[in-house]
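Given next, in structure tokens, is a single chain: the form predicted on its own.
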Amino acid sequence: MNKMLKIFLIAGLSTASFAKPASAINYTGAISAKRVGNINISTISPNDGVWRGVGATTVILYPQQTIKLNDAKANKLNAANLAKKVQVSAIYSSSAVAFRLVWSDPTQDTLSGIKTDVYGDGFAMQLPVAFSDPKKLPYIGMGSDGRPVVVSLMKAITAHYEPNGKGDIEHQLSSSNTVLFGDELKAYKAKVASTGNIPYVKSFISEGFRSMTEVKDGSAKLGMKMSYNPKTKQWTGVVAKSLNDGTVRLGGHGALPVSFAIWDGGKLNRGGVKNLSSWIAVKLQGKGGDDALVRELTATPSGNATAGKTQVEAMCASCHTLSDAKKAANPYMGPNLKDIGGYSTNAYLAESIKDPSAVVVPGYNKNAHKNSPWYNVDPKTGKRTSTMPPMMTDDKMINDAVAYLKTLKAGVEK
């Protein structure tokens, strides 16, 4: 964590289409965020009157499985997932960035203290510990080797007691079995009821597959807020994070890059198995710099994505799902890629095939699998080492390939 800790370079944001009307966005284009004066991160809330006249943009989240689970009920639930539209408004000042996410789910679901097969509704925005060359952008979700990212997770949580962390046994008696009364015993409730309420908000910072690492000292300033609307069916969820503290060194900079992920406990969402959006760029109002980031995030793929597909489904099919479910590869021999074009970047694609090991992503348990492993383990330096080579070294072909991937993403929720 120390290693990744020490790496603190430099961030890049973009131009918004935020107010336009929602007939009209671009789902590829940038976020707008406007300067506001400064941000109490630790209070800010969903109703707070700091997002009055902020507008929103659609960005959409796409389904994400890295595996599939040991679950059958739970990959029974999300065998046809979509992608879901969510709203984004942004707001910063000089010592805070600060989002504000709205989204709709049709039940709302909390974690237990008490049952393990039971998964709460929650969100989740990364950052880049560093970004100085956007086409070297950490791999969505959990980073990469030498490219950290930090991740601010939230979850809708039921209120629990000991254990919580609190220490606290007194108030676990039941307010019937007390000898107290009249005033004393509302303190009392009042007490039990303020034990119970812990948040379930948490930081990590994450270099690659099985790094991913919570951030208990307090460097990460954040706060973190959720609400859901019975009536409207609709979650609406806070986060900011400081652009200075022991996890980033974002503040003095025009853009940044950011990605946002939702789990819907209703289908027993958990881990690697949510909604999640690529890079996005950020424009800062009135803050200049970073555009190559912008144009970077915003840049529609220079390929040509027939080509791409003749050539992807020749070289790649044998190994990978791509969007025909008939035509589905052994699920042990490579990822899945069906809505790959959802949430990676240009960049991101055209380094998978030309250097497959420069990120390693979590594969099936090596052991029960043995004849399909998807990467090797140096015994001495612990690397991991993708069993894919290099598929493609000419340009037009890997830019051909990007544009076909790109078009892999699940149809999106009305």
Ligand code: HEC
Second form
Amino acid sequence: MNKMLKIFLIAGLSTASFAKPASAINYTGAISAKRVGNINISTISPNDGVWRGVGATTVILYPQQTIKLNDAKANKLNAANLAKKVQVSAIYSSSAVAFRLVWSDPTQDTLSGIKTDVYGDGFAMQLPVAFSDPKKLPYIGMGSDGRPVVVSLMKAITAHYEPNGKGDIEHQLSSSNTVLFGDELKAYKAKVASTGNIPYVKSFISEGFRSMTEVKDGSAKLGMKMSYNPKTKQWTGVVAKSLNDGTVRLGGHGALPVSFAIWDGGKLNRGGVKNLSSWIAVKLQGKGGDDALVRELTATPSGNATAGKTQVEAMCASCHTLSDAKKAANPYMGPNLKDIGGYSTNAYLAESIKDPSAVVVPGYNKNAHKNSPWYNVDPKTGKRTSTMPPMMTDDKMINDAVAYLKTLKAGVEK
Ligand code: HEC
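Since the structure above is the form predicted on its own, I would like to see how the form predicted together with heme C looks, so please show that one next.
Full complex below, order starting with the chain above.
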């Protein structure tokens, strides 16, 4: 190495470490991933020896009810949902990262396809495709225009068979959907019995609800398993993902943002009705870098929540439901914010207020109420612009509003 360059590098390193002493980073609220020698993505299981001695961090997953389902029974079952505690353990190797999640669920719900109103329990892990700016992470849950996420999803289902190989198992599960009779039906059933053991593990790239694209070319290197313990009434799920594959390039990072979701089939959870976490920092033990990300995701809001409450109630309650159900705004005016503090980062909330079109909340059918859409679409470029006016420009006011919005969240289940 060139001598000058070497001196510069050493000088650079030492000033960096003087300027930002490690003790300034608050790791409370971050998940610490233990370095292990090897993670076998295809065989990893809840009981794999690789988890021995790895501690767990409690992560809270909040109910997301930004939009209502067109299903009165499901809406009723989910109206009073509490946040759920999930115990998360994390490990990483030179080529992969893996998480083990343990959560309680009173009933084991497995999608079988026999009944159409049965939904399976499930879990997912989400990673941003890029996160160079920790203040501009993708919209939580599904990604957003220009800020894609990779979702790794597993649902509990009984063995199934995909005659067409298209992955549209919802239509393949039930023999009554096959329009087959007699010997043909018999042959179909025999085929299901002999080959129907494909687990429902999928990877999606998503930039919003309308853009979920399943990764089917094998470029997502992924392994997931889930098992239910009827005695403790707990699910354990494991997910292992390659740090560098066709969907993400995470090698070289010292920390990662990750988000988890769980679905309770017993409450007819599906699609957007689920419990999910905010972006959580995962610190890779023994690796440097990405301190700004860890700081951003573990910071407590600096504003004054009491002042923020007064401002937000006066300026925002005509379009947004806040904490008081009696003063609920019409859902077509804007997303329900009653749980927003549980799954949103401080930076996302500040950005939503300052620059509403930076991330346009996906998933609302803009034709549901034509006079009051959440956003407009440019017919030429397809770009969506929020109809929320930027009403606060003063940073102190925004910080106070963020501090208040962070307090809006469901209570936590025992
Ligand atoms: C005229 C109606 C209107 C007013 C007033 C309004 N908003 Fe919004 N808001 C919207 C709409 C529509 C969206 C969804 C589109 C988008 O993402 O901007 C939204 C989205 C948001 C989001 C993102 C929600 C999510 O689920 O991710 C936040 C946070 C937010 N608004 C906060 C505020 C705050 C704070 C105020 C008051 C300063 C405010 N809004 C005033 C209509 C409004």
